[in-house]
Every structure is written in C-alpha cells, then in structure tokens.
Amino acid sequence: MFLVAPTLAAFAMSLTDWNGSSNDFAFVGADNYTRLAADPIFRQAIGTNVRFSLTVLVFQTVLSLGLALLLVRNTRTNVALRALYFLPTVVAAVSVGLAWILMFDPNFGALNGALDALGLGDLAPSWLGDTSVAVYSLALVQFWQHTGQVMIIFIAGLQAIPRDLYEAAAIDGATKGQTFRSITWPLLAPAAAIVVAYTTIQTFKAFDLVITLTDGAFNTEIISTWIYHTAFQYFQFGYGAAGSVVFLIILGALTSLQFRILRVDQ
C-alpha cells in the first residue's frame, strides 16, 4: 500500500503528459525518458548529487570509524560523549538548515567570524552563494548531521568483534595498524556495508536540507529537488515522475554495486 503501490503509480504517471491539476492528459509512452536524456539540467543534477554523496561518504565514513574507535569502550565518559555526538540525528533537517544559514551568514556568521579572528578574512568565500564552493558547505552539513549517527554502527559493528582475536594477535607481536588490516577492518565490512548503502541513500534524499539552505540554487539542484521543482513549481508531474522512477533505479544500482564492492551478502 505504501511501496508497491505508489511505485506503480509513479511509473504510470511517467508515461502520460499530466500536469498535477488537470483530468486531461495524454499517453506519451517513452517520451520523458527519451527528454530525460537530453535534458542538461537534470544531467547537471545528478552530477551535483555524485559530487555531494561522494563528499559526505568520504568524510563522515573516515570521522565516524575514527570516534568509533575512540569511544567503543562501555565507560561513562564514552556514553556521554555519544550521546553528545548522536544528538544532532535527531534534530530535523530544516531546524539543522535554518540554523546553519546563521554560521554561513557573511556579515555575522560563525565561521567567517572564526576566519576573521585567525587573521583569515579575506579567504573567507560565499558559502551558500558561491557555485563553487556551495555543494561542499551543504555536504559540511550533512556529515555533521549524520556523523554521530554512523559512528553508532561502527561502534555495535567493533563490539561484536570477538576479543580472543585481540589478544592472540597481541600475543603474536602484531601492531596497531597489522591488527586494524587483519582483523577489524575485514569484520566490520558488514557494518561499513550498511554504512556506505545508509549514507548514500541519505544523500541522495537530502531534500529538505537542500530546499531549506540554497532551494537548489548555485549549483545545488540535486535529484530529489529536480523532481520537486519540476513536478510542484512547473506543473510538468509526468515528466517529475520518470524523473522519480530513474532516480529510483540509480539508487537500487549504486547499493547494489556497493555491496557487491564490499561483498557482503545481500
């Protein structure tokens, strides 16, 4: 009712010319996928969406495996410290947007104020209004967002590694990084799997973070707001929903391929 369903649908509403409002609307078959392909804004789009998935993937992966490794002793400092990294997951994408837009601001906000105090003011950039550097402010958010939420999965994935393996490679004189490539990392590859799949996933639908900082603007369309501007602002719904569906086949494709990659099991 709420998967099957509205896929079907969406894949039907794909296939016509319906403009969201009307009860005309004509079959045009293969037509929105055939303009799909040609279209460069919405090529542009899911190039903005690589550029901004690859980025968050790539550091909170690193800093999230990093404070895992740090905090996966059970003390209480180490929950408290959790708990503090894990609290932004819980707070809605456009409250974590609209208080971002106050550290970017460029007259008073925090980090042109921390350039300034280092003697750094003049490299301080345009963070949501510059083309080049907007995508990579919107991925800062993100993976601060969302790091202490990953780092909760290396740490249940590090505690169920079994300890006897620690201590016989301890025993047989093996250093830190020989027991990190012999032993955690090869059995926290499921844990990494889920990671890079959950992360991926996310980034993809960083619709409301999106929509709430830059509305897609300087070179931050990314599919999901493609979709909405198309469907919601244009009125064009059929050709918003063969958007949707390829996008849902390029999601389905890259998991796939990650898992396959880290070969874990599906």
Contents of the next structure:
Amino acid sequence: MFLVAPTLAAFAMSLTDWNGSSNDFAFVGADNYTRLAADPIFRQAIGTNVRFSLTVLVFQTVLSLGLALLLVRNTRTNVALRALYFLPTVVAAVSVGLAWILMFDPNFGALNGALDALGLGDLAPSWLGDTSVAVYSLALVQFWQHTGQVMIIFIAGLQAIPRDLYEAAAIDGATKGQTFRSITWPLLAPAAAIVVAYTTIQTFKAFDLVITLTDGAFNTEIISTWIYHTAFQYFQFGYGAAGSVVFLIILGALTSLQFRILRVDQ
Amino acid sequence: MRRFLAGLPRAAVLLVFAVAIAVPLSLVVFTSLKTANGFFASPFSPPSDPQWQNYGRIIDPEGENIWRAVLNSAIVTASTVALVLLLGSMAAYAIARIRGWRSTALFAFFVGGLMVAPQVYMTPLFVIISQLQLVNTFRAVVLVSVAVQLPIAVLVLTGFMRSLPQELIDAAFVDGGSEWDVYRRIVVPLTRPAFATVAIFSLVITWNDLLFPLLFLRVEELRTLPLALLQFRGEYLTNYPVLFAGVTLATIPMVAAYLAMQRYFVEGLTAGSLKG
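Please supply the corresponding structure for the form predicted together with its partner chain (the preceding block corresponds to the form predicted alone).
Time for the whole complex; same chain goes first.
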C-alpha cells in the first residue's frame, strides 16, 4: 500500500503543475516531461550521478576485493582489522559528511595538511568548492564509508570456495595468478555481482551525504537531491514528481539489468 | 626473514587503510575537545587540555539542548524497531505457515518492496502524509520507516522460520496450542538470532536516517539527531569544536552498540545488501 500508491501518485502528480500546498493546480499532460528533457540542470544531475556512481563503483569494488583477499583468513589480527574497516558503516552519513568537511577544510583540513607536509601544498584542490573536483571528493567519502561493508560480502564469498580446489591447484603446480584466474575469480563471480549491484543502487541513493557536504552546490547535485530541491525548496511538486518517475525508470532498468547479470553468472 | 619481508607490502596496505579509517574519526573526537583557538593553532594534535565545555554547550537545555534530539531519535527508533519486528515476524510466520500460491503471493508482495528506493517517493509520500495530517508527528517518520524496512525484515525472518524443524510446530498443534501460542511460544523464541539481525538493521537505518525526518519533522522541538547536526553545520561552521562535540555525541551510541554486538551489526547491515 505504501509502495503501489506512491507510484501511482507520483505519476499522477507528474502530469500537473502543483506547488505542493495549494488546491489550485492544472493538468499539464506531458509538459513536465518535455521540460525535463530540455532542462540542463536535470541533465547535469544525471551526468553527475553517473560520474559519482562509476567512480565509487570502480574504487569501492577494487579496494574491497583487494582487502578481502588480504583478510580472508580468520586470524585474530584480520578479524580486528575487518571490525575497524567496517566501523564507518554504522556511523550516520550526516556525521561522516561532517567529519569529511573537517578533512577537506582548505586551511585546517588533514588532507591539505598531509599534502603540505609532502611539499605538494600547491597541488591541493578546493575539495568541495571546485565544480570539477567536488563530485569526486563526495565519491571518496562514499567509498571511504562503505568499502569495509562490501569487503564483508567478498570475504563471505571467498570463504565459501571449497578448500580442496586450492589444494588440487597447488598439487598441479599452479601459480598464484593462475589459481586466482581459474578458481577464485569464477567462483567469486556471484559475490562480485551482488557487490556491483548493491554499490550501484547505494550510490544512486546517496542523498544524506550530498545534502550534508555540499547540498548540491558546485556541480554535485545528483538525481535524488535534485528531486528534493525541486519539490521542497522550489515547490514544484509536479515537476519534481516527473523527475521521480524518470529516476524510478533508471533504477528499475539498473536493477533488472543486474538481476539478469546475476542469473547469467550462477 | 624472507617471510617477514614478503609480508611487508600486505602489512603496508592494511596499515594505510586502517589509518585512513581511523584519522577522520579520531580528528572528530580531538577537535571536539579543543578551544576554537587551540584548534586553529594545531588542528591535528590530540587535545592537551580537554575542553569539556564544548559538550556543555551542546547539551545545555537553554542552548542546543541536544538531549531533546537524542530523545526524539530514541522515540522514533524504538517505535520503528518494535513495529518492524512485530509486523515483520507476523507476516513471516504467516508466509512460512500457509503453503501454496497464497504464501508465494504474500512473500512476493512484501519482498517486491525491495525494489523501491524511498528517495524516488519523497514527493508522493509527503502528499500522503500531509493528507493524513501527520506532518510534524513522529508517527509520520515511524510509519514510513516501517513500510520501507518491512521487506528486508520479512525476507530475513521468513528465511529463518522456514528452516525451523516442522515437527516441533506440528507437535505444538497436536498438544492443542493455538496459532497464537505457536507463534509466541515456539516460533518467536526460536527465531531470536534472526530477530537480532533485523533489529540491528532497523536500529542503524532509523537512528542514522536524514531523509524522512527532513521531510516530515519541520519544527525544532521534533528534530532528530541527524537533523540537529545538519543545523549545527550551519550555525557552527566557524566553531568546529562545538560542531564536532555534537557529532561525537550523536555517534557514540551506535559505535558503542557496534562494539558490543559486532556480529549482529555485520549480519544486519549486510542483510541490506541482499537488496539489489
């Protein structure tokens, strides 16, 4: 009831010019959609969202797989390190965002402090205030927070691979690279598919972080924050709802695509 | 020695990532214990002379009164977790007990909700909530949070309940137990580990959520912790120590709970990854 009704309501609203509060609104048909298609800000939000998602996807997947391979054995140190890496997952995105406002601070931030110490102070960008940099700074924070979580999925996948396969490979004299390519990687594919699917969806929903760090300024508006700002700051509910419908279609397409990939892999 | 050297790159990678995780979190705590001038003078060092008055300013009932936000967050979170467990376990029990297409349909109905991102629905949800006259009530946030979290809860609980030994349940019915007795006295106690997983999942998501409070709680007395922090950001951007005293206070409960019940946190939060 809370799922079907909003879908229909969103679609119905997207055909109007409603401002969110008055009872006075008109049916405008597909006007909102033609306007969306030509709206440079909405297009930019989609572009930013794609850049954000791809950056997080690449770094988070590679990094978490690497860490999982290093920490797969259940030794005492490994378990402690996993617990540390997982820690940011339990912290609110708002708190994480504020912690990184501190890290990114141009004068007192640790990132610029570290660059200064290395004699690279001149290279320091304006992490959150440069339209070509800010979205990648946000991506950094996103995968800082979630790499440890995704690593756990990889570790579970790695631990599910039967030991005898590795023993057989060792007896056959396979190198480490060969073993990874012909045993680990193919058997890890289902876990990898879950990670890729999860990470992608998660990045499209990274609302709290963007609101906290930049509130969409400096070219960091993603689709979810665009909907929020359009509906709740500019009171264009109908127009925002049209954006929601497009967002829904994008997410639906991504999800079904990923389900298909998952099935192919199994 | 050779083994030691061979292990060095691995240790280096692990250490670098450990430092990368620890530094931002430690700096938050360090900063919260400095004076503004102390912070400007040496932003990275541990505080030499802890300034607890930053926390005093945050908890001061005449000032930021963060206890109010803590209490609000606790009310919203506790109600949400309780309802998710109650409704989720009842739905899961029904799905696991009845057989055939009705069970499948019910399961599909609940789990279909996994496909939904609440961000997509912020406008229509707001309209429904205002039609119900629930704007500026905790019920709005609780109702919507429960609806959004139920799919995962049903998925996890149903999976667990289906794996319970059927003989045990049959035996209870033979002994004359009612459906309610079996649910309450047999199934719920046996499902406790899955309950813990779902409870933690719901706890962390609700406690940390910004979106629903932002949409539905529009007056200061009702603000939850993430909303309060967002407002502090605006007020104290020139006074980091006070801002980060707030961040530290808001974060301690989750980190403490995580340290105490790590296993359930890892299970609960990776249960969310089954969403796809």
